[in-house]
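The chain below stands alone and is given as structure tokens, in the form predicted on its own.
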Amino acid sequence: MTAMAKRHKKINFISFEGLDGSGKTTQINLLAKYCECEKINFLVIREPGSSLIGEKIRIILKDNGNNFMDAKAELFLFMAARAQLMREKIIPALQKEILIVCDRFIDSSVAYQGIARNLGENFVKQMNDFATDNIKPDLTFFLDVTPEIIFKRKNKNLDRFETEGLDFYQKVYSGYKKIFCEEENKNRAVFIDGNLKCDEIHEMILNKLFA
């Protein structure tokens, strides 16, 4: 049997969530090398950014030059370019059935700007539905890593979202774990232990799409 004839047919459209430098972009390069090697019609894309706007978007978000931004205009910013991203990738993408792989979506939206940044999870949620027309990832791959591991790994080369606090990072951690805890999301997050080897983490995702 291919890989192709394993894939789960109602998932199309999966997200990786977790603080930055839990491991996100490594096993979203491991699950593409795998899609490729098993001929998978897939798409990578990350938030903000994959469109000419959302990638302008994301310099302007990730400056450390504009570390005074309003918390409202970030979450506006946010919610453009994932407009922009569903009008121009998403959409097209699941009406062609191709397997979607994000990097961040709606959730970290609510953890970052509604929790941490005290914006509010409802408002929030109802300005993801908005910009997204209520479309969510069919699975989303949460992967557990505390803020305190994540401060050891921290390099130097930080964005503004980086060079964020531990206090701001417990509180995005903290509002991950209740989301997911929802009974909205229970059904589509597969919490995943980031401190893990990546061989392992990859094998356990590659058993939840493929198996």
The other form holds:
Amino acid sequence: MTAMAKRHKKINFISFEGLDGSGKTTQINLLAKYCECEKINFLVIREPGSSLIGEKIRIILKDNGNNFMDAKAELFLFMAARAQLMREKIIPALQKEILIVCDRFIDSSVAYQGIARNLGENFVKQMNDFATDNIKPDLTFFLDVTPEIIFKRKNKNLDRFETEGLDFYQKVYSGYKKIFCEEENKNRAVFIDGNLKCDEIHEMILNKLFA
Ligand code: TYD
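For comparison with the form predicted on its own, please write out the form predicted in complex with thymidine-5'-diphosphate.
What follows is the entire complex, opening with the chain shown before.
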């Protein structure tokens, strides 16, 4: 990578997707460090969260004590957090051409709620469009690690989603693969083998983002 990294003009908004524990957050942290060093104006946000209301919703969604939560209620909470994030962070950052780096976004809802929770892929897509005013990431990195590998890596402090069984994660995983192969999504999807070394993945991401 050359010293003077330049952003590709058409990439203003990127998201990271993958199963819980696929290494998204590690890669986002590395990317943030790189942007800092290169003096690239960027904003890291996460879903659900990154707004006052969104962080409160995040606590409700992840709380193991809420294991009786209805799947529809869960979907609406994610959408509420997303609508707030659009208004407070994403739209203003897009207007200023700040590089937005989002830890999960619309595809998580389609894979987890639409497909794995069976609420319907198309219905969740419509909800996404409503919450985001049809704004989509320019690029989405999918860190591809299978549920079987993720399950071997799991630690002890698990949240409400992480306590779901292997069958749930298999549905999320195949859901993701389906979504990113669809005509409407395949141009923004970047599949990355999440089993590669951390710095190899980081390099691949930089190559996609900077000239
Ligand atoms: P988080 O701790 O951010 O997970 P990770 O670090 O693995 O990204 O928790 C977010 C959880 O919420 C995660 O299990 C995925 C789930 N989720 C959905 O089910 N639908 C969504 O729309 C979003 C954004 C996340």
